[in-house]
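Here's a solo chain for you in structure tokens, the form predicted on its own.
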Amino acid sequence: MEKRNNNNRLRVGILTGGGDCPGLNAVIYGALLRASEESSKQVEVVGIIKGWKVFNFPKSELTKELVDHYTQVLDIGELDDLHTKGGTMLYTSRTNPFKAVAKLKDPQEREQLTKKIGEDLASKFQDLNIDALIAVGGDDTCGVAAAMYKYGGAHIVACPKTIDNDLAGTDFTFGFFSGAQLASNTLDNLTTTAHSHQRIFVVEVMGRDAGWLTLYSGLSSGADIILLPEVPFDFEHDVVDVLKKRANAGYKFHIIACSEGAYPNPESLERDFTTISQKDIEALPKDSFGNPILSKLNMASKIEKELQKREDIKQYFNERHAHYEIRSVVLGHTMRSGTPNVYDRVLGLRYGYHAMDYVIQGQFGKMTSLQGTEIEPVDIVEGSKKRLIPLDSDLLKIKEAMISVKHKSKEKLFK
């Protein structure tokens, strides 16, 4: 396919991959704003539809008609206040160009195939008539971009998007605070029905590997128990004992915030669980990037069922005139929905604006990153790695203090 560019014209593709989240449109608009003010050359922004999907076609199939179907030139004049809208105007998908790599066990074979695919993906810039690409996504999407740069020398820049906030190269990802606010609001709202019916609610919050969403929303809403992937829990110590202490202190309702990726430690799994085993965890289906689909574990439901079976806890509650009833709730995709809050709107604008600036300045292989209050470029390979909650984080200390202080402080009133 003939390349249509010249020295005074820069065609920059932009795509959004992976799960949707509030703030994606803000990044697109930020990139358009920076492109619109460039005077040294004409910058044309090309939206690429459905993430990496078009990159997955063999070069022989990338006809003009197919490329036109998956691309559109973006006109900022037709997109007023795009940053205020939720979702992504470019659509998204979980297409993984490196799906075959995830099936290989041998490290050398994985490296060789990754290199081959990375080079092939980078070569398709010419077929798509783009000179550079801004990839907006989480660790999987940014990981694809990193491989394209590392092995194919692609003129590529990434923006860190994920409500999970689990990318190593930035203090915060856009979408996180909107998702955490939605989860916090739901936990707040469930408190009223928990109080009315004197129930225990086990609320499953998104977070496959990292518990940032559960931790922030749990702390924000004052959840009574918070279970995270980073700290395997002991069902007796972290759930049963806390519920008993709260019932003994006079509490009539309880909220448990549970990450979808939270799981019991091996001793507790064997000792306390009848609804799940280690084999069940190992047999979980994988997504297109080879990650176990931990939501299939339905941990909130498993905890609910284990609590339902415990006649000893029910008797303990009854002896203290406390009603014993358990419900589980899965927040799921509701956490991705709606319009971005003010923080994510502005952060998305900043990420998109700086990403386009990196492209114009020829700073490729970078990811936009929030460092304190400033946006800085970081290496895309390092920046796209996973970031979990540090075990020495003050947030974990605050969590433990918050969980313990409630029943301790109320117990003093009965002395």
Ligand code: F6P
Given for the second form:
Amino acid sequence: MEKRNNNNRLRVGILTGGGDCPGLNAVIYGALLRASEESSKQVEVVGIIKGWKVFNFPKSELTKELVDHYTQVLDIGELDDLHTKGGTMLYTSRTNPFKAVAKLKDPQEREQLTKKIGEDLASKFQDLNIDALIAVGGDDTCGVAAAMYKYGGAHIVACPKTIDNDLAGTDFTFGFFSGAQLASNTLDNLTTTAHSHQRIFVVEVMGRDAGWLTLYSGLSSGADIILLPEVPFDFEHDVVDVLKKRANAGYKFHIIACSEGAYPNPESLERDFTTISQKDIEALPKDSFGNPILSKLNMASKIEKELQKREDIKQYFNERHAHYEIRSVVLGHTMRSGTPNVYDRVLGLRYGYHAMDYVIQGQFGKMTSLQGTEIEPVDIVEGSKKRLIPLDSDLLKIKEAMISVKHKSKEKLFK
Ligand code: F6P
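Other form of same protein, the form predicted together with the named molecule, not the form predicted on its own:
Entire complex below, previous chain first.
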């Protein structure tokens, strides 16, 4: 391994962290493209394998053998059209170097440990033989990068990835539109089987804290009920009543798009749910960033079970010659799989290209972001904060109108 300290050579690490998503390889390719055209110095791009994993080893264990195992110099000549491929060639992990901080309660102790870890992580650039790093990931990965920059002064730039689209600093993260398209396609497809059997389908769509995926795919496919984390639902009002109104209007099948992170409001949870309680939600296992693993709750199946038990709705449907049968489907990782769509290929290329440009210009502590149609650098700390669907969003108004207009416009036929 050649050592740095050569002013004409810049060794830039790149890693992908958190859940995979379509477009990660496009970012890597974009970064390589920008590196390949730089004439002022030789820019070598070093792929770092499996997210933050290698950063978690104590410095004493960062031997040449281990570093070689976790790093790989990327040669653009061998990676033609990498942006067209799904997943990440660098592998990924949910390794959280700041895991120990989450266990501390005292804010001062948390701050002190965060600083210590941030400094330690930044000093490992030397052991990894890199001058700068591009970290590609969601709020967790970007959060780690932000702390490394803030406390350790690391030469770091982040790229906002996540199918959840829940990062504050950018109009869109890459991966979102591929995920939303996959979910929309499945919601579209399920209408044929729902129609054939005259069934209710409860479809669980990924999205931990934010409902962007469910809202976009639900609107796009014309889902009949859309349940989002941002607006805790009332089972009677938002599900049962809508199903009854639809049955009354003559509809024979129904699609409910339910976000992974959607949950009933406390009153509805207490009143309408026998299959889950607040305790179950609190007792959910957590990932290394402390996020509850919501898929374990499986809200779609809970809704299916609660609906199945409701003889009153069944009778209401029967009286209107409507069949009453429910199924639930979890889209899960199918939504993150496969090749990126056009939008994410191009956005990924742009993020990667610009991230490498910021590194070459020495603009650290930034996150690439989409502002309208332009790629702009934003502060990494601010940019990597969470962004949920604003409650005054026009998208929510359109959702309400779309859901109610179907039964409202047909009610008269059955009076
Ligand atoms: O953060 C992206 C995401 O896809 C969430 O929507 C989901 O809750 C989570 O990742 C699932 O993570 P994992 O792949 O670790 O099960």
